[in-house]
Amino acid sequence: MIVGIDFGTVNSSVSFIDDDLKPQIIVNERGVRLTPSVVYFKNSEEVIVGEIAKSQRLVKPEQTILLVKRKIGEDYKYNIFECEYSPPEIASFIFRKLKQYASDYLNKEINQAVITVPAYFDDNQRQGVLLAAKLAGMEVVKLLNEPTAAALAYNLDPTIDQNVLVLDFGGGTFDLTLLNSHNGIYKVLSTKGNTNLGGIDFDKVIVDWILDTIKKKDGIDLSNDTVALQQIWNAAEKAKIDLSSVEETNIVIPYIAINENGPYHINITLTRGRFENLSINLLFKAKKLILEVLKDANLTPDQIDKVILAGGTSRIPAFKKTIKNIFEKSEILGTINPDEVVALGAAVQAGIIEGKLQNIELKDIVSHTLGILNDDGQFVPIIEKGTFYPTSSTKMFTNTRDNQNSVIIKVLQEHNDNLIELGNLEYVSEFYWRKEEANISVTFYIDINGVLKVIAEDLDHGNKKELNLKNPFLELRNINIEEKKKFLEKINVL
């Protein structure tokens, strides 16, 4: 069986098709729908994910981690217990928690997946994940773009001709993606996206103004204070979901601190009014990647049949008030549960690829161009953002030099402007060239997932090298899975 499952920020949950043929969350030990993407280590040879972690921040914050999936893709390691942990070590326990879940609730082993993650997810990223849920003994059968995860749980008809815009703003993403339906095909036109901006951002605003607040007003600072500012995020948190459904709310917290009048608590009032002035910053990013995913789609707001609102964040009434000034002409859509519908639309997905469901034609694109440097030191596209995948692509090269048998092929995608670096290729040759007499094809394979495989060519002698990525922010690529499997292995999850 396939399971669908939504790795988030700051929850992750997983999903299946029922009998009647139905997406049904599988609510955790707690009877919750939602667990936190916390990873507590109660020691060297125990971990619990979940609420229990979460609330484990406060009294021991350097054994918690939060906040995984901001990290995934990067050279970041975690220190605890005197050992290192890579960010998709840390992810692959929270899938194995999930796995867990699933098997326990369905009755039987659960080993395969459909697993979401952001549409503007580099191939480092991509690869993170598909490594975490490696290392939890999970098969990966496909990653599929969170926004279009949300599209398939609203189950909208592709034969009708129809333009929409899914608003996926989760705990720490805000993702965008343009469809259009026509003919039973989905079509990607346009995807954007923030992989640092969701509702974490928004709890920190109002941290923010706690701490300014009784700092001004008593004198206390508690910004280095790490148990006390535990508090006041979950304090935070808390004010944020209150100010969508009243107008003001009031942040209390006793015995936060001790000071030369005794006990200090926390006692203030948050108005909605001053939470979207805070917030005024992050809400015109959002706006902006709005306008500019319409933009690189050519359309206009009023060209927009349906948007549908998907993560926690889309709740807020300042996001929501922005939604509807823009799209004044469109019909919003915010009817299933956003923090559930893109593990919803992931058990769409699993259905349609077990054959149990009818099969929707997605047609995704490439979010960001791929490429290799010259000797130049020139960026050379191969694969424009933009492109429909699966795909591939190849170009042609040679030597620069007399006597050479060797290139390094640099492998490179432009995010947000700047080139990341995805490894290089060293593409050795039995024969020396003159300068400019190699012909080396290079093709760039972006499959189902979006994730890249690079292949050189000697065209003349038909020798062929697969790229051995050496970026160290997947450095875990280049050694034995088996082994860590094995070394994660012994440490239990609880």
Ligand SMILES: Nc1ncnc2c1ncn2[C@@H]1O[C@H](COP(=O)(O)OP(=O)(O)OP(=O)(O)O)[C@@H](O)[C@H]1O
Second form
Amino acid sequence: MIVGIDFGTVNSSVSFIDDDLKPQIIVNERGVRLTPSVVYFKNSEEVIVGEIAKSQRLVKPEQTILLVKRKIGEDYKYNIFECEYSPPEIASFIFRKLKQYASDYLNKEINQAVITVPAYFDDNQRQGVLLAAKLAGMEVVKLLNEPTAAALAYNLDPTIDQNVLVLDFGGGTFDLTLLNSHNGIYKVLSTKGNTNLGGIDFDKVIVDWILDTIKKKDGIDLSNDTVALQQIWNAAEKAKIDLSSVEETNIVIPYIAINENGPYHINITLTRGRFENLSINLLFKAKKLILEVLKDANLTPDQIDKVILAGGTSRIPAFKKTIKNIFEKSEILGTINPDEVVALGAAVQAGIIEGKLQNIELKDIVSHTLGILNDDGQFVPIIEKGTFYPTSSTKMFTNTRDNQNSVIIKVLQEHNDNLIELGNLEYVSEFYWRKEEANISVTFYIDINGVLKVIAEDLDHGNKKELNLKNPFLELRNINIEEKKKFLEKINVL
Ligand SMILES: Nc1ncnc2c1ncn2[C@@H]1O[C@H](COP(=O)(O)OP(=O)(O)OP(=O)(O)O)[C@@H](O)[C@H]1O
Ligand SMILES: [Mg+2]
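For comparison with the form predicted on its own, produce the structure of the form predicted together with the ligand.
Zooming out: every chain and molecule, the one shown earlier first.
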């Protein structure tokens, strides 16, 4: 059986298609539908994933890892019990946990999954998720873009010609996808996203406000007290969630510090209005992205038939108000629990792949332009942002000097107006070329997961070479995946 996995910044969940062909969320051993994406190292042989791990962040912050999804695809190391772990290695513990409780619940070993990723995830980030799953012994049947998953969960009729905007405002990312359905096919018209805009940023404005208020009011500065800060972060998130249903909330944290007057307790009131003022910049950023995604597709708000709200942060009333103001005429869909809609869509995709559900054809687009650096140091795009995938594209290159027998191909990707290097391929020929004699074709392939493969070929001599972009960070350290997997398997996941 193939399950669906929503690997979230803050929470993860697993889903499946039940006997009535309905997508369902699997509850974990605590009977809860969302499992915090938090990993706590109890010692060097045992890790705990989920709710208990989250509660340890107060007590043992140096052994607790939060928000690993934000680091996936980066050259970053966590140092725990004198051992280094890359973000995919940490994420693999989360996948092992999800795999375990899904297998227990379904009473069979689960090894295959559809895993969702933000539409805006670049090649390194997608590779990072694939690696994490592999290290957890999971075969990824498909990496599905999160907003596309949300549209699948709503089971929108693809034969109707309509424009659907999916807004997935989660814990760490805000992802926007504009879909058009027509003749039974969903096409992604444009995507936008900010991998650093999410619920945590709303928590942060409250944290800063609390620190500022107690400093002004009582002269207490807790900005460098890590244990106190953790408690403040918890209280801030709780206050934010409260303010989605009530107009004001009390933030009470007893015994947070001691000063000359004895124990110090935080007891302040935050109103929804004040919170909305504090978050004005974040809401502005969100609105700007919405207008940009429409502009990229040359559409106005009036041309959007439906707006799907996904992600816990979409529950913030000021955000909902912003949406209603922009989309006065559109139907706003929010009946499916926004924390679960992505996972449910992943189950639908799994059901389609297994042949249990009717196929809906989905065409996603590349979210970053990919290309190479030529000898003059200029970026030459090979696959443009907005191209449907799977796809491939080829460009010809030559050498620039006499007596040359090798060329270096640098593969780059545009990311927020910067160029990020994805890898290098040195093509060495048995023959020496005169200046501009070589005929090297460079082909970029993007597979169904949005993952890139690059092949260079000397057309005169027929030699091919593939650039291995896979798992760049492990390769840097020359580590073999199977060995790494064996090493990680020695660590128990509870
Ligand atoms: N009622 C609520 N009001 C405001 N925010 C909420 C509410 N419920 C949950 N959240 C926030 O939603 C966020 C979690 O959302 P969700 O579970 O969709 O994120 P995620 O899938 O883990 O993250 P991402 O999709 O960014 O990777 C948290 O920041 C949480 O505080
Ligand atoms: Mg999410």
